[in-house]
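This document opens with one chain alone, in structure tokens, the form predicted alone.
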Amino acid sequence: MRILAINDVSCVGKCSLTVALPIISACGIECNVLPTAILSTHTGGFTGYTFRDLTDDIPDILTHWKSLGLKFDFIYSGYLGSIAQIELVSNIKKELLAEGGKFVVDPVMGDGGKLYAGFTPEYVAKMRALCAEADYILPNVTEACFLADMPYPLTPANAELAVRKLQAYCPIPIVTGVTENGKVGVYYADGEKVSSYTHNNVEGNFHGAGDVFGAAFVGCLANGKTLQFTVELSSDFASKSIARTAREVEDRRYGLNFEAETFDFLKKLNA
């Protein structure tokens, strides 16, 4: 089993590939990486960070991989900094996903009801097209609203409608971060059914929480777990990591203390 994780590398501040690589590897699955950019830190709460776009490096990397005959059982994409990178990932899926493999897209493009700086309606349209090629998509509430063309925020009352609209693009959408009345939930489609799974909400911003969920989600799927088991265990892992971070970490810019919750997560994965 071989997974390709496509995302940025934030050298400090746990998110993106520095979360995906250890979590997927801990699940007992080979995790290969394709960096889309390298940053000194992530952009949430830090100033003065460095940023290098790696778009021009990707074609040569792919040429080398093709010469080795590489194929991947899962391709898992996250932050893509431009329309050009979205198009590259679409081609990677077509050329390097193994027969019967799965394509998981985390359409990273916004939070708090707004797109990230530099992203446009044209970018949203391209990301929507990429989601149409995926087997699973993992949008947060903001991203789900942009993809489904619905007003922000989603609540439990309209989250099912959002999931149904997203099914027009992808058979299995999983929407994270639906909050109301002190609860936070994941809403997802499983065939004709829309299901949800909730925890107590912890107030505050927790950088990298979606990446912890996404990496665990891919790791569970790659271990052959059912969708319900995968959603619930990944949600538990992210929720417990958030709660521990709220208790123990003074400067939350540096990411979740997911490491301390990994052993319990793996025990349940391998039970």
Ligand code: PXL
The other form holds:
Amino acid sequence: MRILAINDVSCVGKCSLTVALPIISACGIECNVLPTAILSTHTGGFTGYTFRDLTDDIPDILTHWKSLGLKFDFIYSGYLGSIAQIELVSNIKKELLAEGGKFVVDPVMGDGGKLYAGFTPEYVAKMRALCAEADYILPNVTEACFLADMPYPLTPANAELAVRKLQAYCPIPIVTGVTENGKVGVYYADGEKVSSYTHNNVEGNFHGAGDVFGAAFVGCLANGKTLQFTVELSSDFASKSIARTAREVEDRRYGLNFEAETFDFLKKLNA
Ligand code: PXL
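Please supply the corresponding structure for the form predicted together with the named molecule (the preceding block corresponds to the form predicted alone).
Shown next: the complete complex, the earlier chain at its head.
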């Protein structure tokens, strides 16, 4: 079993590959990486960060991999710095996903009702097209609203409608971060129905939480777990990491203390 995680390296501020690699490896799965960019920190809340776009390196990396006959059982994409990179990921899926393999797209574009720095409506349209090639998509509420063309925020009352609308693109949308009345939930397509799974909400903005959820999601699925088990265990892991971070970490830009919750997560994964 081999996963390819396509995402940036934010050197400080745990997110993207610095979250995907340790979590997927801890799940007992080989995690190969394709870094899309190298940043000194992620772009959420820091100023003055460096950003080296690695788009030009990707074609040669792919040529080498093809010469080795590599195929991946899962391809998991996250933050993509440009429309050109979305197009590259679409080609990578066509050429390097093993027969019967799964393509998981986290359409990382925004949070809090807004697109992240540098993203445009044209980018959203391209990301929608990439979602149409995926087996699973993992948007947060902001991304779901942009993709499904619905007003932000989603409430539980219209989260089900959002999941149904997103099914026009991808069979299994999983929408995270739906909040109301002190609760936060994940809404997802589960066979014919839309299911949800909720926790008590911790107020505030926790950078990298979506990436912790996404990495755990892929790690659980790659272990052959059902969708319901995968959604519930990944949400428990992200939610416990958020609660611990709220207690222990003052500056939320540095990411979740997921490390301290990993042992408990793995015990449940391997029970
Ligand atoms: O966690 C999402 C993310 C990933 N990568 C980069 C980001 C962000 C969110 O701000 O800036 C570079």
